[in-house]
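As a starting point, one isolated chain is supplied in structure tokens, in the form predicted on its own.
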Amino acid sequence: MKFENIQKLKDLINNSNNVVIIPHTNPDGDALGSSLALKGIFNKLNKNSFVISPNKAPDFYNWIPYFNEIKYFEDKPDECSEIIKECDLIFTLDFNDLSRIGELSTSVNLSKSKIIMIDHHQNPKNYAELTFSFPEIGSTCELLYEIIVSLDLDKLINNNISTCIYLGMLTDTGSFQYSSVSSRTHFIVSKLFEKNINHNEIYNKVYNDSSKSRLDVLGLALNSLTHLKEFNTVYMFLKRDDLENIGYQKGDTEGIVNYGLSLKGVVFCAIFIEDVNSKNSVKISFRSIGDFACNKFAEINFNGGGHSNAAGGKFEGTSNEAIKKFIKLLPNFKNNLK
């Protein structure tokens, strides 16, 4: 894969000592599995490197190599600030809006250094020095692999930061089962396999190692599952007060809405989840199968976006009015809905 700025990026990290990498807010396997094989490849140059998040990532992946390590913006906003002032260049992963790094934005705009931002969504904000937007690639650390490769800096990649990349390439392409997956992205897994990657533990860590309280979750989320058969659809939701009372732990709720794909027929799913920190808000996950483009009916109805066939979006309300209005959509679309 060519790249056009590849040699003013070449540069920039050759010119630069200190580095910051963000992830997105409530950052997923792609955003942490990029951020730290990023922070991997800058350790192996022998540069300072820092991983930035937002806010806390779920702790059923402290298990992925320089976990550790990374800074927490809602912990110490003073100390992180202080670091994005000081450093020379700056990488925004996996998002491109800054708005989806909450109050971190400000310190970024207030930074004089050079900002690169690599994502494969939709419709990328301009606000970075060098910008690798690449929406049909099935995640960002496939996009981040292939900049490796043609920064000629594949030979440091070992095995720590192959755990990152596949980390990132298997969640975010459904266990590689999305449209967007290609024969590129196998031969890059086949890459990754010869750092001698565990592939089986990646895979049981991240969907076979769960919480008594995750399990929990899923079960209400089943158990309120409702089929809409004229429009090949399923919707989910969970309650603040049931989240609540069963003990939830921030990232429970990862990976539930592709359950509703299961169902035969089905090529439509959402699930509304109450925010449990938030009254009146209510955070929604779409995935489809084929052709419906989820993300463009998130966009038009619930101010969200994403990729076809995986997408977010947000509702100011309770879930029960946000399923009333997603219920009363899906006419518009049933044509699409086959």
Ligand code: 5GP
Given for the second form:
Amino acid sequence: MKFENIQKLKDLINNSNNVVIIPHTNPDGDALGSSLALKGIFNKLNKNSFVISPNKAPDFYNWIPYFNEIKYFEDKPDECSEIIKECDLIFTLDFNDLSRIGELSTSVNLSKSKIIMIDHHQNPKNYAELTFSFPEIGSTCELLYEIIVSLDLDKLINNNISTCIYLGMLTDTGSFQYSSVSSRTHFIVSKLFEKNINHNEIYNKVYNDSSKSRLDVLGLALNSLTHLKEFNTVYMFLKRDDLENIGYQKGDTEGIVNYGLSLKGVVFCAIFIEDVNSKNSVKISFRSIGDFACNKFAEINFNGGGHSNAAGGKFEGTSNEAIKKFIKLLPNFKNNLK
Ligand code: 5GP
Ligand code: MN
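Based on the form predicted on its own presented above, generate the structure block for the form predicted in complex with guanosine-5'-monophosphate.
Let us now look at the entire complex, which starts with that chain.
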């Protein structure tokens, strides 16, 4: 790929010694993979780099190379703010709006260093000195690989960095099933295979290493599944009390929404998850197959956004109230839900 900004990025990197790398809140495989891959590159360049995550990453990602070096803003806000204040360059990875990093955005806004955005979501905000925004690319990790090649740094990509990149490509493409997957995606995967990544082990660590509570939460969600045949839509919900009773752990709900799409004929699916830490808040995930744009639906109705086939949003109130609103909205979209 050709990037207009690549020379500017090269210069900024050459002139920096202390780099901060920030994934979005509740970092997923792509946010963590891209952030840690980039850290691996800076290690090789003998530059100091700090991955600062707004909050804790799920424990089941603790095997990712460099994972133990992540700093968490929610744990050490003062230390993280100080690092950000002193750094020369900030990378924001896998998001395009500073509201996606919560309180950490205050430190970023106060910083005088230049910001580089590397992301694949739609509608990027204008906060960065250099914006690498490519919504047609399936994962930030795939985009990061392209940027590393353009910087002529691909010779630095070792087994650990390849593992990080593969993780994000795997998780953000639903294991290479989504329409964003291209021949280029597979070409890049073949390059990562040349670094002897253990793709089988990576898959098993992500998808076949569930805790009992994760399967219990899945059972709870599947029990709640409701099929709205008229709209080719399915929804599920998880209530705060049920999650607490079952011994819910952070990360247990990730990916459950996708089960809704496995029902024959379904093109749109939502899961409503009551926030266990805040009494009146619901996190919603949307998924679709085909043309129905979840991100627009989420943006207009649930204060959210994301990609066309995978988006998220928020609701103030109970899951029952959120579902009521959701069901009421569907007739407006009936023609698009086919
Ligand atoms: P998930 O359902 O897995 O949490 O998120 C699916 C996609 O939607 C991700 O790409 C994520 O970045 C985006 N997303 C999730 N929640 C929100 C939100 O509240 N606001 C915005 N703008 N995007 C979201
Ligand atoms: Mn992503």
